[in-house]
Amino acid sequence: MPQAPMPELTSSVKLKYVKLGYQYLVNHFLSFLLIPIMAIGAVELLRMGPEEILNVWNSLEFDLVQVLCTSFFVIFISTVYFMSKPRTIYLVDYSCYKPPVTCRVPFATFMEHSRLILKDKPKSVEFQMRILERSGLGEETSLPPAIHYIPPTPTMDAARSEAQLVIFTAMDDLFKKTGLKPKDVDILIVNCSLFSPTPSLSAMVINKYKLRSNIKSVNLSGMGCSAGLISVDLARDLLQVHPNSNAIIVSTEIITPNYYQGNERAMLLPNCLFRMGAAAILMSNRRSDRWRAKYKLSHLVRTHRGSDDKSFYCVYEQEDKEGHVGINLSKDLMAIAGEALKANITTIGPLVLPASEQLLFLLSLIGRKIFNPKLKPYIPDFKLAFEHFCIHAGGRAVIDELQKNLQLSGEHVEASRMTLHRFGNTSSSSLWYELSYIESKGRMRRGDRVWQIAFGSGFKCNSAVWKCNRTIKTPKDGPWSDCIDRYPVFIPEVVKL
């Protein structure tokens, strides 16, 4: 039987050199223009020996008055520069709720309480069964306790219970962590999309906390799973304009009051894949915060494509024909969430990218439009900009789109499917439990470099780059440390219940 032929080694070698010739030369590309200007003047100076360049300077004439206005010029043009520079913003930590065994859900729960909750109705049980086989969560996701009742119980206490539960103990972590009093917070900001009590989740932790009366805080809702990086945008901007402040993130999704008890298959979706979760974050714009904090803020970029009917109907939260209240995910919602990440990465892109990705990619704008618009557009290698992606562990549709599209590889996604098989869907708060798994692996280092992609209703595709301010110690707490030498996990394309 004939063998296949070898693979042509020799000339895959060459692209890639060449590959890599053109990004040093590009990226570099200032430099080695200086490079031979700086030698032709120091050649310049040699040649013209110690005595010519004494017998120059003397020529000069310094006036008094010229020079004290040329040094008033650049003292007032450097202090306006110094001025107006944005503040830097620090992640000085952050903790992510880690649920008690008592919550745990696995799949042979689930599926029982499905069947006695939709006891009349069969095929919505079998639809749920195919869905949890094909999701990607694992048996140590975990519901909250009104979840557990047959039938659930989703009362407004329970609800409160839960919020109180998962953020408590978060900011309990955090101020643990930190050594940070609670009446030394300056800036306060609670993000729930689905439940919205009065008083607000805000009020709730500084009657908790008895935080100080004077306090800003802000309450957001409805702002689906991309809320958490919209809450860091907020942070951001307070922090510019309140100077010597820190500011508290809280990021939730409470799961009582939105259990789907009923029968339509696009709104039991999500009682397949979210689960409880909760991540408190502590951001400062002061320079004493420097060398303790973990990451500095880089570039946060949001984009909105509410304006789109499709867009703006594709989660959307809605009664049933029997008046179940649920969400509704429609089968549009990856296309949707594909163009809403394609917007993004155009305006990111020229932020991060290296100018060697930048060149290329205007090159094949160029020949799309002038030459040839069947030509393949150039996808930009966001792996040169990056060493760590936060992609948001909405489900396994989500994270395998992303990684197709931004051409990543299996260790590129790890911490999110890592995060979403262990975790679920925790929503907002996915993103710090993926940045936990990739410190409780020891990966982390200074200067490295994260980019966290969220998407929510709306709808929306937000995204932000950190940049790590020191290499990160393997954490001994946190909601990782008692199964991070267990993963990463082999992960079947179905897992038959």
Given for the second form:
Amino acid sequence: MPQAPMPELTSSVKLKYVKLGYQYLVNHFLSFLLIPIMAIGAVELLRMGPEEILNVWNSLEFDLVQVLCTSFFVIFISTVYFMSKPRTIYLVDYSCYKPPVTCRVPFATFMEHSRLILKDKPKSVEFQMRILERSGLGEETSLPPAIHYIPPTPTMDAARSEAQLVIFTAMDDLFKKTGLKPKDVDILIVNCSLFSPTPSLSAMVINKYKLRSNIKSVNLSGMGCSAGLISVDLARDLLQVHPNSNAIIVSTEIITPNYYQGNERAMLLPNCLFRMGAAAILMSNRRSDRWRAKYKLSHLVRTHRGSDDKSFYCVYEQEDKEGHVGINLSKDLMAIAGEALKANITTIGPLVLPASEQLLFLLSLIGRKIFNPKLKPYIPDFKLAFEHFCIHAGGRAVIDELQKNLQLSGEHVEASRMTLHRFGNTSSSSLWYELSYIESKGRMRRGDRVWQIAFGSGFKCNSAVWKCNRTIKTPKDGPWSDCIDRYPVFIPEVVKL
Amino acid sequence: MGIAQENRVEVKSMLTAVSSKPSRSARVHPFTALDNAMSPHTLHVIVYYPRSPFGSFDLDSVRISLSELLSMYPPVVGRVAKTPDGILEVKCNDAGLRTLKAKVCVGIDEWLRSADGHDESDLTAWGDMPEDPSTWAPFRLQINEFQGGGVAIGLSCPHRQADATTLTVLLKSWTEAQRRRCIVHPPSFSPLPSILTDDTDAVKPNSATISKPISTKTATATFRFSSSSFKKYIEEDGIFPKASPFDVFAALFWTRVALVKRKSHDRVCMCVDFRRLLPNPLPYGFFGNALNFSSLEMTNVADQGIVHVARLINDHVTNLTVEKIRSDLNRVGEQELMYGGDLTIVNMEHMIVEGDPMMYEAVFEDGVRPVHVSYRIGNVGGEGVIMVMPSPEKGFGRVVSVTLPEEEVSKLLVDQEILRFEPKIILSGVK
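Could you give the coordinates for the form predicted in complex with the partner chain, as opposed to the form predicted alone above?
What follows is the whole complex; the chain from before opens it.
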């Protein structure tokens, strides 16, 4: 018996070394090619000696005009290259909102309120309990003050005060951290999907902080949980056009007006998962920020599956039979998310994967197209392209699905799971809480690449790739500062309520 | 008082205040035999402040300090549950403290002058435990804002779960947390010491918890006696040297109530907190009931002089030994109603710590001390309750509240012996 596993072990170890060797060979192919050539050239030069080199040089018969033209040509080409290179976009710093302890929602409180409000619908209460048990949320997630009332009081005033509370607190913190003065903000982008008052939330921010009158402000609403990365994309485009500028992005989701007050089961699901949160991010294209910026934006890929009807209708806001407005999540949500992810990966893969993986993928594609359609498609190993993953904490199922599809280990998805546990689904800002988790754990080193993936209604899959610009020390304050030592926690499959 | 009074207190909203940290273990807080004996009664504390520490309410710092304090009191935010054997206990599941917000349509001074016992009941939440207590909050806080400033903070709970000292310490600790001071009396959840519980049987399952409602209409009146009136009495009438204000005022009211009731009214029930009476005193933060109910008899008490009765009361309280407390504890199951089965006199002298009355030290903002603190017991028996409480002015003054059938209270309000002491009468409904 001890003999049988040994050959397997040795063969898997051998396979690992073969894989490693292959990766080194393909990824550093050019080096493997150039180094021998340069070595031979150097040996030749040394062999020839200085007088022979001078003779070869004189025999080439350069004259002044030729030299000048060549140098101008070289300078011209390099100028064109540097001018047309897209500006480097830096993420200087960001700040996540930490709700006060009075907004905490323990499981028992949530279920008690649910029972008191839905007292005629025990089946709906049961359903909510089952969702909460399996949700992956912890006992420290927060709901806005208006939702703690029995019954909830989701007035417009309450929604505005939630918006003011979360956005202004996050922005105050960001100004303090970066030392930025409000009058120096050039671009402001606020995204909040489900609350869009007049004047807009971006106007509210401009009013509060007395921002400049020639500020370029944009307010994005209705774009779902992936709106955070859409804002980053917009900021990037604006920063390409405007030199020497900075941009503030505020990502949030205002829960107060969207708490579903009916009892349709599929629409009660968001009540169990969505929680209060916000993030404020400072981006810049200034050269002077390159020393203090935390990250550089490498790639941003947006994929929209709206052209497919099933994807379009899978997250749909509608009225139920009694006229209460809520968000209906279809049962095919996971499958559709998988499709959207595949579309996104197909675009981002060639941009980020090392040559070894791309070659293997190409070979497997050729194999499937030409030789045998039944060959299993090769799933590239994204762990080689990224050190850290931030998967939108949309729910436990989303994280499980992505972990399976991308073959990620527990540690890779730890940031997402722990953010879901501590803060719940904070919609577009969840990616920033996850990034903050990784930093708080002291895992972010210079040169590390981070992949942020967000899904949103529509159905959209957006991903952003950041490269860490400097090793980040564990932040002293931040949303995780008082609880990071307790994490990671073990989250059971079902919490007994 | 037959005129129907419109409600001057209007409850505007209800929410649940949660603790700041999850209680990690799935704790249960059991009830002692004494706790279960208190079960028909409810307990209410009302603290009146001339200036409210609350602002917008949702984002106040006072709410944050409340949440932090509730983390130290898991049984306050838990829910009552029945074990398979039918025994009640508290599951510490963090469900939260129910908080109600109400508005009073008059100012605080007008209220103290003209409200009566029924009006004051509106300042806290009443209501007995339902059959299924899983979604019923036992502890309820009510914040009542008066017209023109001023607030009355009302905290109520079933008497099974806490006594007056526990609630007072809780409110005081809240103010200490708010002012970032260290909490002088942190809660202690250890059971009663074995010296008291050796002989008692295991906790018996509860029979029907609600007894028949009291048929007579009761009223409450509050008499404030100043230090000087006590001193005047001692000078005029003479009293034995060790007499405390409690002895004098309890004797005064016992004799006058006995006269009003026109029975010889031999027997009263004396309710004394025994936290500090044990050889190993319990801390003030002991959570639960630590009350001793003992009987005291005197024939023809209405005709006796106050001095005589005061001496009897003094002897009785001083002679409360551990053995007496233990034997009284063993007999708790025998009475149906702890308060009001006989005329009950409640002693709160222990709440005066080093000359300072504990409940008046519950200060949210410097310089804003409570103007009055009321304690009310629900489901009191027909014989009534006399509570002798500390006065906001330190010293020998006391505040005495009486809960009796309506006619008896109206007679007491014009009783000459009592009026001789020049009390300030508040919360008696006098227009």
